[in-house]
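Read the single chain below, which is given as structure tokens and is the form predicted on its own.
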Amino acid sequence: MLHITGSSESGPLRDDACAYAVAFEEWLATRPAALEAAAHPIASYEQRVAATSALMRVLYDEGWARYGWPEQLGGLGGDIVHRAVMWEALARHGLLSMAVYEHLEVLAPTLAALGNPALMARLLPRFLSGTETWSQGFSEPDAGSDLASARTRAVARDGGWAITGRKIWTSWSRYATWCLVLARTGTTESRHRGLTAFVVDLRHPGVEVRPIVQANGTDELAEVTFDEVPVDAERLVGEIGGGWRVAMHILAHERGTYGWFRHNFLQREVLDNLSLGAPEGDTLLGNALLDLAAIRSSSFAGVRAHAADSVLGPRAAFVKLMLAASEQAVNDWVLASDPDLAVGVQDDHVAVNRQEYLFSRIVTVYGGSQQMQLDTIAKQILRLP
């Protein structure tokens, strides 16, 4: 089994993608005991994230997980293409989703560039190790799509702030020990630029976590509120006001190279239910398939983009529609092949795939619609009036 734990070790991988691939295979063809517990479908969703957590934490003790991540927050050096390696590999072998550690790919390189060195550096590595996860407050119950009308509102106090409100849909917030919100600190009717974006600890006093299950049976959203929170100084990510370019930036990911990610286990799904299929479902599987190549293309290049410092952009919202595409496709695959998902028998197979399928369902809403992606390609890209 390779260990890499030192500096002497870390160089080559660091520097090289491909020997980090390698490597990495050969580690995986071990059989780890935590791949083995956590790569098999698991339909409590509790039990789901304490699989994936401990595999983290085996991953992050081993060093495979700190690869992609700057030094000075606790990685071993080298870029996103190194996080896109494992991920695609640990699908491969059989996880069969990142469940709460997606935001390791929406909100970690967020807070690396924007957030507090000192704070990220202490607080990045328990996110790497399984050991603490994130959520996402953003929406509010009526500052959904408009995001630029938040309410929430930090107000300054004691050299730090207190922050008080209401957010909904907060992803992961169930599991989550750090929640990053947008608040006010500006005017209601400075709009985007009166908000700024702080690091709120779940579990301070004066947070409620009130889990929203969904109509596939998973908990992963949560309504969120803060009553008159503290919030030190150094928990600032980005500037006062600077709150819609950290909002930007996690869109970016979210709508960009998320999809890289994401669609690794998509394709697992497609293997695992290949048994199911039947010759009247091959023109569907054809076009999971298709869609499948396109998101793999389009989002790689997202990936190459924030690898070379670069951004794609409103080229993200193509990203965004292509994986939804793909989502839909593949889980409408997968109904076709078994009718009775509705209603068969509820082992852990048909259980995880009941969620998938009820959860495809949806991801034209999430991260921006798919109405809006089309309005920023029209404007943006296309220059329509």
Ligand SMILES: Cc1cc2nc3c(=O)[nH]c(=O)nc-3n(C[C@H](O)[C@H](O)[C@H](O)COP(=O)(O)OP(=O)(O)OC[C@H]3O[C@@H](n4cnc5c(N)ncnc54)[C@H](O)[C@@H]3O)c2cc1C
Given for the second form:
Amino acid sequence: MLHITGSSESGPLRDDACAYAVAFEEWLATRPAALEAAAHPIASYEQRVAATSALMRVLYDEGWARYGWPEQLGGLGGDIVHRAVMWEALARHGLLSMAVYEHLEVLAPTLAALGNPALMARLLPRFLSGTETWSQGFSEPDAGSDLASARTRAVARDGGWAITGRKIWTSWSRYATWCLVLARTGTTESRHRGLTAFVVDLRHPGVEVRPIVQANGTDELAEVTFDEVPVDAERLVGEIGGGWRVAMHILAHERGTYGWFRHNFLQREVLDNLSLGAPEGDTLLGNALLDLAAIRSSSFAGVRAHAADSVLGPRAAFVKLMLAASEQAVNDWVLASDPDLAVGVQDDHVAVNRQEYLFSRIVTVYGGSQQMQLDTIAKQILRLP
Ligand SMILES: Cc1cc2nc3c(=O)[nH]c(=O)nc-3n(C[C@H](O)[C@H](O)[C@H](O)COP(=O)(O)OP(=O)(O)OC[C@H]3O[C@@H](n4cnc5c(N)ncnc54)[C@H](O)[C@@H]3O)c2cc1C
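Can I have the other form now, the form predicted in complex with the ligand, not the form predicted on its own?
Shown next: the complete complex, the earlier chain at its head.
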């Protein structure tokens, strides 16, 4: 299996990240109990979240999960490359997914960059230590691809705001304490210019979280309604009317750098299923490995760009398309290799394979659909009319 340290495709790591990688590898080789408990197939999503949260606690206490985050927010300095090293190593040592902690690489970089510093100094350590998690409330029943038509409304009240509306497909809300909500503070006609981002406490009266069970049996998604939910002024992220900028900052991670984090677990899935005896020279496996190589190098370019304070911009659409292609290619191969997948055998390994296969059918939708990514490439990169 490829790994970052010293691999020619990614180029050498900086000395600080290299030292971190070597020390983390030594620690992982001691097989800490929390890693042992999380690094195997766990069919129950609830138990998977609990095991991953317990691992996050240990990674935080030992300092590993604090690297890559600013010291003023409870981190130990460094940047996204440290996080890239950490999650790659965890996957290599058997962890099968980030579970709800995917938002550490989707939402948290934006919260750290644009959130209220005092609030984030309180909340980010709780996220990093597995104590509290987050969800992302953008999509609405009539506002998915056309996010600028979002209708959830925030009205100024008592020095803060009151939020009323309905969000849907908000991943991991059932497990989350906080939701980053995009709400309308301007007129409907103001479209993207009239949106503002808020940190909303999902435990507050007036919030209702209704989990949605997916075809794969997990309750990862949810519908969330807000009825006059009060939000303090310090819970604003970015400027009033600056919600679009916040959303684009997040989507740049969700479509770009996130590909690095996710692809490590697809590689893990391949390794864990090689024993199923896929025939030598299997074309599906070959396709999956080629797709993984493509996403690996393109997403690490995004990680490096981010570390250098640059952004992929519209090029992140390529990474999102490649990630979806590799997720489907890996799971096409697993389905072809595992005869138990379709017939209902219930051990945890088969159950997780089945969940992953079914999930891979919808990965062309989250973070902006495949058509929207193609639209971005056509208009913003190829400059087509
Ligand atoms: C697994 C998963 C997790 C998700 N997690 C979250 C989350 O945590 N938070 C959140 O806010 N949302 C989340 N979503 C929602 C996701 O962002 C939306 O589903 C997505 O943006 C598409 O919106 P829609 O479902 O309303 O479909 P629509 O926008 O109604 O699109 C329907 C179809 O029409 C196509 N289409 C629409 N407009 C155009 C156009 N202009 N040109 C060409 N084709 C077009 C689309 O590509 C799609 O095929 C998640 C979705 C999934 C599947």
